[in-house]
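Quick heads-up: it's one chain on its own, the form predicted alone, in C-alpha cells.
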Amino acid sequence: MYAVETNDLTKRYSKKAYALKNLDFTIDENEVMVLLGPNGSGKTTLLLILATVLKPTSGHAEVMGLDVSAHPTHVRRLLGISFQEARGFWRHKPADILRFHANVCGVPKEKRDTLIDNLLKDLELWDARNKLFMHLSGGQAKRLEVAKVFVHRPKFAIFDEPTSQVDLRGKRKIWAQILRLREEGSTILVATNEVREAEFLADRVTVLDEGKKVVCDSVRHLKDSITGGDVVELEIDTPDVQTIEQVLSRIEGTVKISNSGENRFKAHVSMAESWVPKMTDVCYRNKANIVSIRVTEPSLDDVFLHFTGRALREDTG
C-alpha cells in the first residue's frame, strides 16, 4: 500500500479551468516527496485536496489508505499542513500560538515546554517568542507556521513552499527539521519551486505543468534523462591534440566535444560518473597527462526545461 495515492484525480474550477487534469500519483511511505512545477502548476490544489481542505471535481484520493472524501476527519488525524501563507491570530505570540497547537495535536504536556522551547531556538524565532504575530517579519512568520508541523509530527506531514521568504541559513536549518521527521518514520510531501531546495529534500521529484504529471523519478536518474546534459570541462598535456580529440569523441557516452585551444576541451556527455573513468583510461593510453578536470551536472532546471519545454525560472519570476 502506498502512503499516498491519486487516480484519475481532477480539480476543474470552470469547463476550461482546470487545476489537476486526471493525475495519477504515489508517495512511498517514508518518502520525501518533492513536487517541483511552477505557479499554477496545480501543486497546492493536490496538497489541499490531500489535506481534506478541497474536493475533488472527480477521481480519487487515499492517505494511508484512507479516502480523502469518504473519511475526512480520520485522513487529519494523520496529517499535519504548513499553509504557503503563514496562518495565526493577529495578537497571539509565537510562543502561544505553537502551545496551542500542540494541545489541539496532542502532544504529551511533559513534552510541550522542551519541545517548543528547541524548536523556537533551533528556527531562531527565540528572540521573537513574545512578539505579537502581526508585528513578525515574513520570515519569522513562515519559520513559525513549519514550526507547527514540527510540534505535531505527524505521520504524514505537507509542506507548501515551506522555506518562501526565508533566508538561506533559515532554510538550511527548515530543511534539517524536515529531513527529521522522516528519519523518524513520517512520510512527507513538499511543493516548491525552488530547485536547491527539491535537490537538498527529495528522494523523488514529480514534475508537474499545467496540471499534469510530466515526470516522476529520483534527481539522479532525473539528472541522467538528459541526453549530453553533463560538461566535463579538461585540460590535458598531450603534444597531439588531433588525436586526443577524436579518441574523445568516440567514447560511450560523448555527444559533443570542442577543443577551445591550449589543450583545452568541452565535453557533453551523459552520466559523467560513468564516462569520467573511460577518459581517464584513454588518455593514460595515448600518454596524455590530465592536467584538470571540472564536472558540471545538469539543474532541474534543466529537467524542467527538458521534459516541459520551457524555464521554471522564467514561469516563477
The other form holds:
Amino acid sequence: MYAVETNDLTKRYSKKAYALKNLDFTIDENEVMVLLGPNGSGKTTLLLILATVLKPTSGHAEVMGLDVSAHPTHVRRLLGISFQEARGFWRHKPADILRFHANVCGVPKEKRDTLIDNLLKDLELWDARNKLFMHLSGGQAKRLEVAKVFVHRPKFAIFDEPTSQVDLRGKRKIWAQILRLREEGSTILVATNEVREAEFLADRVTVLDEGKKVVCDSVRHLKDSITGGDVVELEIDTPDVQTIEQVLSRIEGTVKISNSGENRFKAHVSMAESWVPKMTDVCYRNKANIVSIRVTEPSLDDVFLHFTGRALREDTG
Amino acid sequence: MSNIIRLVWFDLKPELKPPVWIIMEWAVFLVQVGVYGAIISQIVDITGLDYRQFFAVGLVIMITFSMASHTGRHFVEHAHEGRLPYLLSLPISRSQLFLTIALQGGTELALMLSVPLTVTLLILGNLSLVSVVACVLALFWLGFGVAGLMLGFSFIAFKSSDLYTAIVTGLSAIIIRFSTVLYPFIVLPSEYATAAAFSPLTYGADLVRSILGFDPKFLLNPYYAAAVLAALAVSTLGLGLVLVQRLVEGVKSA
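What would the structure be for the form predicted in complex with the partner chain, given that what you showed me was the form predicted alone?
Every chain and every other molecule in the complex is listed next, the one we just looked at coming first.
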C-alpha cells in the first residue's frame, strides 16, 4: 500500500483554470517525496487537497488508505501541514501557538513543553518566543510555521516551500528536522521550487508543470535520464589533438565534444561515471596524459528544462 | 469537545487581555442611555410609553446585532488573514469548526451583553433571574439568526471582500433602521412598517420588550415574534452548517 495515492485527480478553480489535471501520483511509506515545479504548477493545490483543505473537482486521493473526500477528519488526524504563507494568529506568541497546536493534535502533555522548548531553541525562535506573531520577521514566522509540524510529528507531514524566506543556517536546521522526522517513520511531502532543497531532501522527485505530472523518479535517475546532461571538462597533454578528439567522440555515451582551447575539451556525456573510465582507458592507449578533469552533473533545473522545455524559475514571481 | 473549547479560548484569550473593546462598548452604551437616552426621551413623545426604557432595550438589540454580525465577519477574517486553511487542516470536523465559531460568538455576545442588559433591567426595575434568563434566550435566538445570515453572506467574501463589505454595511444599515429597534411598530409610517416586517431585529426587539412587560399594544404578538426568530435561526444556521460542511474550502494561499 502506498502512503499517498492519487488517481485521475483534477482540481478546477473555474471553467478554464485547471490547477491539476488528471494527476496520478504515489508516495511510498517513509519516503521523502519532493514536488518540484514553478509557481502555478499545481504543487500547493495538490498539498491542500491531500491535507483536506481543498476538495478535488474529480478523481480520487488517499492518505494512508483513507479517501480524503470521504474521511477528511480521519485523514487530518494522520497529517500535519506547514503552509506556504506563515499567517495566522497575529496576537498570539510563538510558544502559545505551538502549545495550542500540540494540544489540538493530541501531543501528550508530559512531552509537549520539552518538545516545544527544544524546537524553539533549535529553530532559533527562543528569543522571540514571547513576541506577538505580528512582530515576528518573515523568516521567524516561517520557522514557526514549520515548527508546528515538528511539534506534532505526524505520520504524514506536508511542507509547502518550508524554507522560503529563511536564511541558509535556518534552512539547514529545517532540513535536518525534516530528515529526522523521516527517520522516525513519517512519510514526507515537500513542495518547493528550490533545486538545492529538492536535491538535499528528496528520495524521489515529481516534476509538476501546468497541473500535470511530467516525470517522477529519484534525483540520480532523473539526472541520468538527460542525454548528454553531464559535462566533463578535460585537459589532455597530447601531440595529436585531432586524433584524441575523434577517439573521445566515439566513446559510448558521448553526445557532443568540443575543443575549447589547445588541449582542453568539453564533453557533454550521458552518465559520466561510466564514461570517465572509458575515457581514461582510451587516453592511456593513445599515450595521452590527462592533466585535469572536472565533472559537472546536471542540476534539477536542467532536469526541469529537459522535461518541460522551460526553466524552473522563468515565471517565478 | 475539548478541541472546540481549546479553539474558542485560544481565539478569545487575546481579546480579553485586557478587554478594552468590551469596556469601550459598555462605556458607549452607558453614555448612550445616560446622555442621548435622556435627551431623545424628551423629544420623542409616545403616549403610554417610557421612551427611555424603550430606547435602552433598542440599544441592547443593536449590540446583539453588532456582535452577531461580528461573528460572521470573524469567519471572513479567518479566511482573509490566512487562518482558515490552518483551521481546516486541524483534526476537527467541519461541523465542530462551525460549532466553534458559534460558541465563540455566543461567548462574546454574553460578555458584551452582561453590563448593558443588567443596566437596562435596572432601568426597567425588572432585574430578576427569570427576566435575565428569558431575555438572554431571546437575544441568543436573534444572535443565532443574524450570525447565520452573516455567515451565509460570508461566502460572497471568498469571491470579493469589497462586495461583502458593501453588502453587509448596506444591509446592516437597512436592518437596523427599518425595524422596531428605535420606534414601536404602531407609530411607523406604513411603507416603513412594511419594510420593518422583514427585519429580524423587529422580532427580536418586540420579543424582548414583551418579556420585559412593555405594553402589548406597541408590540408584535410575542409568540409570532418567537416563531419567526426560531425559524430564522434554524434556517440560517442550518444553511451555514451545510455551506461550511460542503462548500467551504480554505482560501488557497498564493
